[in-house]
Each structure stands twice: as C-alpha cells, then as structure tokens.
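This document starts with one chain, in the form predicted on its own, laid out as structure tokens.
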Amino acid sequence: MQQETFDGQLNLSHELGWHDIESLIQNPCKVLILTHKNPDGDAVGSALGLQWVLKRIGHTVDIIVPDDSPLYLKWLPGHQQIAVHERKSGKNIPQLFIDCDLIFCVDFNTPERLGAVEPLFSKSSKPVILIDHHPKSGDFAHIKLIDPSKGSTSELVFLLIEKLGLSEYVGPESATCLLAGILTDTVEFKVNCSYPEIFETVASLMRLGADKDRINNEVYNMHSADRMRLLGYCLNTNMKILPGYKTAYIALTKSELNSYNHRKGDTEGFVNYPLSINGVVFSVLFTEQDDHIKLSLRSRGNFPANEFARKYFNGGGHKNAAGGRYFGSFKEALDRFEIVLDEYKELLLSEK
C-alpha cells in the first residue's frame, strides 16, 4: 500500500499525513518497529514507548535492532522482548519481515543506519512510517513525520500519540520509556531543548506514570568502577586541549579500552566533559573500533558539529550533537582532525 509522503514539520496543527496513519493502525495488525545500530536511549525509548501503546490498542508488535543496547538501557520495560539481529537466536527476524503488515522506523534518517538489518528492510514492500528528528531524511518511507527542531524522537512519538487521540493508552511503561529517550538525547536537558513545549511533554509523561527518579538512577548512577576509572584516565591523561581553536578531544584506542574492561556504553557521555572547560566550545571523542574510528562530536552555541562531521568524517546529526566515522588508522584520524579544524578556526573563535 503506497501512502502519500509527508515530509514536513511535526506540529499539532498540520493535518497532512495524520489520517493516513490512522487508517493504517485502526485495525489490529502485525507491526514491526525498527531502529538504528548502536541503539542509544532515544532509539530504544522511542521504539519501546511506541510498542506499548500499539499493543494496548490491539496490535501484535515486534521491535528489531541490529545490535545490542548498552547495559544502562536494559532495565527499560519491555526491553527483554526486543529482537537483536546480531544474536542470531530467539525470534526468526526474516520471518517477522515477511509476516508484518506495517513498519515503523524510529530515530534514523537513512536505511544504512540499520546495519545488518538493512537488506531485509530493503526487500520489504510493506508500508513504512518514519518518525525522526534528524535533518536530511532519505526518501525511503511512505509517510515521514520529521521535526529536527525537537530534542528527541521520543518526544515526537508522544506528540503523534496525542495527535491520534491515543493518550489514554499511554501507561507507566510507555511513559517511562519515552521520558528516558527524552532525558538521554537532551543530555538531561543540556542540548536541543531550548523551547518550552518539551517541558510540557515531560510533565504530561510524568502525570501518565513516567518514573523520572528511576530513569536518572538507572541511566546515570549504575556505572561500574572500571567505567569511572576509565573516565578519570581520559580526563587526566587522554584529553588534549587546543586553546587556539576552543576545542578539546579525547582519544581512546582499543588497547586502552580493554585495559579498563570496557563494555558497550561505558564511554557514553565522556564527550560532554570537555565542554565544561571555560573557553571550550567544541569537543570530540575518538574511540577505536574493529574496522573504523568512531567519532562523537558535541558543541556549544552555533558551531555546527553536524556539518563538520558530514564534511570530513562520514557523519551527521544535530548542530550541537553529531557522530562520524573514519576509515583508516587511529593516528590518521587524529591528524586529519587537527588539519581540517583549521578551516573552522574563525568560526570557532567567534563563539563565546
């Protein structure tokens, strides 16, 4: 079933696309929810939050992720039911694609972000609804609900639920998952949240049973001692400050990560620490992976971290929060970073 593409701002006064979604979910059917590889709090939170509501209105729902979530997200209600492609066990993921009637894609703007799940998705002819807050979406969905001005996809999922008149089906489980997505993607309301409406959404989710205190405790207060020692090592030994560019970066090789018994998610948030230094407006974390160098980029003010990542490091994202990859040696990645940084010197120095 081909649906009209809706590629506009997700706001409560815009009617185009809403009735198409209503028609697709008005009768119980089999729904798949997909999100991106290396799933973060917003990816997992938006997928689970949407799943709980769809199940409550009678749909059969499965969530598929390419690889596993970090430990600090596995407590979220319903997480144990997520089908993880890399495990090659449990649910028959190819069969889920065959049997489903509808696919929701949340928190990614290009099919390549599905990793090993992408071939299965590309073969599917089922209708696709995309919900995302990243700019420059690809043309792979029948209905696209996109608003880059919002701080998270989880917030957009809740706005969609409200618009469709389904708020009564948001229970504590769904509300907690969605609030976890909002909190993590805004880094506890430090980025991408300079608009009052986001706090109205948070208030609504708390009234519906979101457990804010548990979210904060599970996400931010359950770190291992090894993770804390790794953070100390980064700040004491591995942080390089470039005052002439108002920039700082942390670089971690696989050997260094292994020496601190690194587990997935342990470096989450490390990139934010240099931004608390007076005079630093741009921070980057380099971590060595098996086949590439991963970059996490954060900025303050108007410096476009996403543009920098897209131009030089095969990445993208939001103005103040982006990601990238470099295919080459660790030293080459760092050398390239310091070289291309010079092209943004004037803009960096203009930031306060």
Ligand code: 5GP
Second form
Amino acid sequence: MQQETFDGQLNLSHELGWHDIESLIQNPCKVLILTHKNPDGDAVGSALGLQWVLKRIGHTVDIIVPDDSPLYLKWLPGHQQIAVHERKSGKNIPQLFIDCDLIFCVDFNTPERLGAVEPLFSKSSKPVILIDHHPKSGDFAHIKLIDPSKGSTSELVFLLIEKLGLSEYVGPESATCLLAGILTDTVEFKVNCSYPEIFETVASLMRLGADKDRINNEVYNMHSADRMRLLGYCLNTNMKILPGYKTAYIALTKSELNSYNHRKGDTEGFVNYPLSINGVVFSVLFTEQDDHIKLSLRSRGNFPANEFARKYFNGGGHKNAAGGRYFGSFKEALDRFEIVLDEYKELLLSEK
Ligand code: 5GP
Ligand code: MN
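Output the structure of the form predicted together with ligand 5GP; the preceding block shows the form predicted on its own.
Below: every chain and molecule of the assembly, starting with the one above.
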C-alpha cells in the first residue's frame, strides 16, 4: 500500500492517500479505531467523531482504548460503547482484532502509546490508517495522515471527512465530539491554533450541530470540591519555582492525592497554571502512580518539552505539551529532574 503524508489543507491536491482511503471504506466493513492510553479529549473526541460518520455510511465500528477516560469525557455521545482493554469485561477485544477489515489509529505517534493493546495491534496484518498531529509520527501505518501544524487530531479527522465528501454525515453527535477534541487540545484556543483555518473548521462544526456550551459545561464545570481544594493545595503549598531555570514544578505523592479523594482526571490542567507566572517558561507536574512517576510537561516558546521528555523520562509528545514516566522512587525522579534541568539551563534562560 502507498505511504502517504497528509499536509492538511495545503496539499490536498495530492490525491494518492485519499484514493486509498476512499477505496478501503467504499463497501461496508468492520472497522477498529484505536487511540492512546490515558486518553484525553482529543483522543476520545477524534475516535468518536470518526466513528459516528463511519457508522452512518454503513460500517460496523468499534473503538478500543487501553484504559478508561477521565470522568469529564464520559458524557461524550457514544462513549459508553467504547471497549476498554483494562476492564477485562464486555467486548472480546482479541476477537475484534481478528474480525476487523481495517484499523484507524488516531492521536498517537508510536505503537507503545497503545500500552497493553500494543501486542494485539502488532500481530495484526490488517490495513492501518494513522491520523495524527504529533511530530515524529511513526512508520507503523500503511496510510499516514499527519500534520503537526494542526492543533488537534480531531481537526484532521474533520478535514478528512470533508475531503472524502462525507460532511453531510456529520451529525450533532460527531460534531460535538470533534469540537470537544479541538477545544481541549488547544487549551480553549490558547495553544497550537494561530492559523485562521481552525476557526473555519469550528464554524463548520457549529453549523453541523456541535454543542459548544455543553462541552464547556461538562468538561470545565463539573469538578468536585475536592479537586478544587487539591488545586489550591498545589498552588499554595506544593508548587516549587526555580527562578534560575525559569521553571516551576508540582509534585504530588499518592498519599497527597488520596487525602483529596483523587479520581482519574482530577489533576488534568494543573500543569498549565505555573506557566502563567511571569518568568516561568517550563512547568512540570509529577504524580505518583502504582508502578511509576507520571510527568506532564508544558513549555512556552521554543523550549522543547517533548525532547526533554523523550531524552530523560521515557516519553514524548508536542514541543509545548509532552508526557513521560520515571521508574523509581519519587525522590529519585525529582533529583534526576533537577540534574538534567541544568543541561537545558541556557536554553531555558534564553526564553522570554
Ligand atoms: P499529558 O501531559 O496530557 O499526559 O500529555 C501531553 C501530550 O504528550 C499529549 O499530546 C500526549 O499525547 C503526549 N504524551 C504523553 N505521554 C507520552 C508518552 O509517554 N510518549 C509520547 N510519545 N507522548 C506522550
Ligand atoms: Mn491530540
């Protein structure tokens, strides 16, 4: 099959990949959509937005995720049908891999991001279409629709749907899922969206019935009081600022999380707060998990959070938003962080 790189709206005249996709979805078939572990709004939004359209044109579609979504995404239309691998109940996921005709991968750039689903994926010989906006997106797909200049995979899914002439099959459910992905991955239009075309896509989704007010309400106004108090604790007591590195970090142990009745998704967004401090260009949130320390990294300007995560913390992502893991004690993770930070001192201090 032809390898294809998608250049968003600029190179749509380059038809090869489109024709392959068109022919793959011409007749009703069984489609799997896969996305990454610790799914976020863009992962779930792009998967569900695509699923609604493929179903409406006659395909049988299943979405598989390695682990469950945070609560603030569970209201998305169609979410309850998603097969969650770690739940070990419900749909027979290995059988879905055997039975499917075609696999879409959305919003991730290496198969390792599939966690426990990765071995099933690697064994499969079915055609794979990757839709993603991460840099360094991998060679594991037959057709690749990749555009790191876009703020979200959900936007790319919509551009694909338009290009395939399927916009009429985008209903309010699909439009709402895709807009949720765009809104969350751009941090409410604050990052990775300094190009006018994104607002044309948003306008199209609103015309197709996307419920923007519901997205805002469900994603941002449904937090628990405990989560709000945990945020207060982080900012007031826990946040460390390293002015000599233009860096701030928050480190939360399990017992701190437990004392605020932590639920999955509660710390989402915390890492953005230190970046709003004048003179801070790099912010990291450490959270203690069962068998590792999770890092969420955010930066301003040209500081490459993804390179830092890739080099030192088994991770990756975007330049200004990346994730990683450290296998060891909490203290070791923080010690390592402060040591490797020194290697980036010059770069950090050169940022405005
Ligand atoms: P978060 O801080 O929200 O967990 O992740 C931020 C960004 O980094 C997301 O775009 C996510 O897809 C990416 N990311 C998080 N963890 C990893 C990782 O372990 N490897 C790679 N390649 N990307 C990651
Ligand atoms: Mn994304």
